[in-house]
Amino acid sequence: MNNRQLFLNHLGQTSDSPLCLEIVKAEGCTLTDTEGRTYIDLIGGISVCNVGHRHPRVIEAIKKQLDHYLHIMVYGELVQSPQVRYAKALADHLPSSLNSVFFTASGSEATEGAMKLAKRFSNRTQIVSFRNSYHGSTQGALSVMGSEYWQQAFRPLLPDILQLRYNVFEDLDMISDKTACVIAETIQAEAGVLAPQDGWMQALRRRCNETGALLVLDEIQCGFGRNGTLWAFEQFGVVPDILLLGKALGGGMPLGAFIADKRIMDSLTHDPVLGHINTFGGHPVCCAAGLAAFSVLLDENLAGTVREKESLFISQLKHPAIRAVRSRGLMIAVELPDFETNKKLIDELISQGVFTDWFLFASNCLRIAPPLTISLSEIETACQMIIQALNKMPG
């Protein structure tokens, strides 16, 4: 029995029609399958591989840590050098109020931890989120997801969740002194790359200040240089009370984090003690890999290359079938007439050697979120193949 059949028989499936590509090698911005066919990767593990697949410095850091130790003890009890060094590096490149890092094993777990932290610190129960938002698929994260399509099969979910319209100023008045926190994506990713309109993010920050609600910004997809600055919130002149990170945080290894001021974070240490615990959060190998990737991101100024690459994508993606191109750095949504057109395009691109997909809440949009290391020539080749594929499709 081949691996494809074993995959279908023995792994839990997420859809009834998985792509079933069997990738045996990933390097830089290139994937290679069992038949030796190569693909330009326009997904980057969905914003995971910001420094490219298997960056040499990441591989070196993993191998070095393997010689010391793997798992020792649940997160937060023993001093583990990779965790400590990475937390300090993150804090050094964040505003001073974001100085305490709680590592998790995924972005969804970071969402869960932040929700508990906000409730514990504020002694409030209401959590506000936004329509067409995505913060993970675990039960709590699903409760603040902004789509009934994905929620309806799993109700009842967490109570006291209020969902507002993203980018609508008047909805902010519904945030009140009962609100523990407001959780928002700095850039709405799965909605098809929707950025805050002028002044809205600042208005959200002010309303949280007025009511005492904590502002939680989710940069699980848009952090680590993807939008052209190290953190997306830098572009809007606000600082969250809690920051959510994941995906690129681990440099290709599973890692998440929620980050806050220590006076807020310390509320999880008492009443009850062990208010939040995590077995594999901040796994030392993952932290070693993540710190190496973060160092590459900074040393090679990858965020500084994003604008040029974004502009090249936009200049090349012109075709009658393309309704719009929305972008914020190397997070790009190419809007097509409908999902059927988009799915045909995705399938054709995969057959021609370009790997991409669609967005959860904008299924008519082609996703482009490649490693930040993608070259200009790779961008031009990928865009030419997109246009050629669109030309082959019936009008």
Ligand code: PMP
The other form holds:
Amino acid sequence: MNNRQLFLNHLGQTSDSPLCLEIVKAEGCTLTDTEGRTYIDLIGGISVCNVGHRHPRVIEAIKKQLDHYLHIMVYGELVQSPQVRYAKALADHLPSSLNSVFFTASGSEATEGAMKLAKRFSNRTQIVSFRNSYHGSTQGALSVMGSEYWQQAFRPLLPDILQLRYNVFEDLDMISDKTACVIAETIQAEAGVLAPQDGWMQALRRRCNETGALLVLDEIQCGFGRNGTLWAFEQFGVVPDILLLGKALGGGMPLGAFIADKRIMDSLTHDPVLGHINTFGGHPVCCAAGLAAFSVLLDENLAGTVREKESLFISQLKHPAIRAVRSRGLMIAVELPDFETNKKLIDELISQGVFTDWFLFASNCLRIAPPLTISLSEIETACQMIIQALNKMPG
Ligand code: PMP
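Next up, the form predicted together with the named molecule. The previous block was the form predicted on its own.
Let's see the whole complex now, leading with the same chain.
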């Protein structure tokens, strides 16, 4: 039996039509399949590989850590230098109130931990989230997901969740002194790259201040330079009470984190003690890899290269079938008439050697979120292939 058949028979599936592409190597911005065909990777593992696949400094850091230890003890008991050094580096590049890092093994777990922390710290129960938001697939994170379509089959979910419309000022009045926290993506990714309209993020911050609700910003997808600044929230002049990170945090290894002021974070240490625990959060090898990737991001000023690359994509993506292009840095949604057109385009692109997909809540939009290291010539080639593929498609 070949690997494709084994994959279909023995791996839990997420849809009845998986891509079934078998990749044998990933390097920089290029994927190579079993036939030796190469693909320009326009999605970087969905915003994971911001410094490219297998960056030499990331590989070196992993190898170095392998010579010391892998897993030794559950998160939070032992002083493990990769965790400590990475937490310090993150704190050094965040506003001073975001100084305490709780590492998890995934983005969803970061969401879970943040919601528990907000409830525990505030002694309140209500959690507010926004339509078309995505914060993960575990039951707590699913409870704040902004889509009944994905929630309905799994109800009952968490009680006391209030869902508001993203970008609608008047809805913010519904945040009250019963609200433990408001969770929002700084830029809504799966909605098809939806950015806050002028003043909305600031109004959200103000409303949280007025009511004492904690503001949780999810930068699991939009953090780490993707929007042209290290953190997306910098562009709005606000600071969250809790920041969620994941994806690029691990440099290609599984890692998530929720980050808050120590004063808030310490409420998980008592009543009850061990208020939030996990085994693999902050795995030493993942932290070593993540710290190396973070250093590359800073040393190579990758965030500073994003705007030029974004402009190049925008200038090249012109075609009658393209309804709109929404972008925040290298997080780009190319809007097409419908899902069928998008799916045909994606399949054609994959057959031509460009790897991409669509968004969860915007299935008519083509996703472009490549490694930030993508070169200008790779962008030009990918765009030419997109336009050629659109030209080939019937009217
Ligand atoms: N929040 C956002 C904004 C995400 O994009 C994702 C993953 N797509 C998550 C949370 C959940 O992260 P994970 O898949 O690592 O659990």
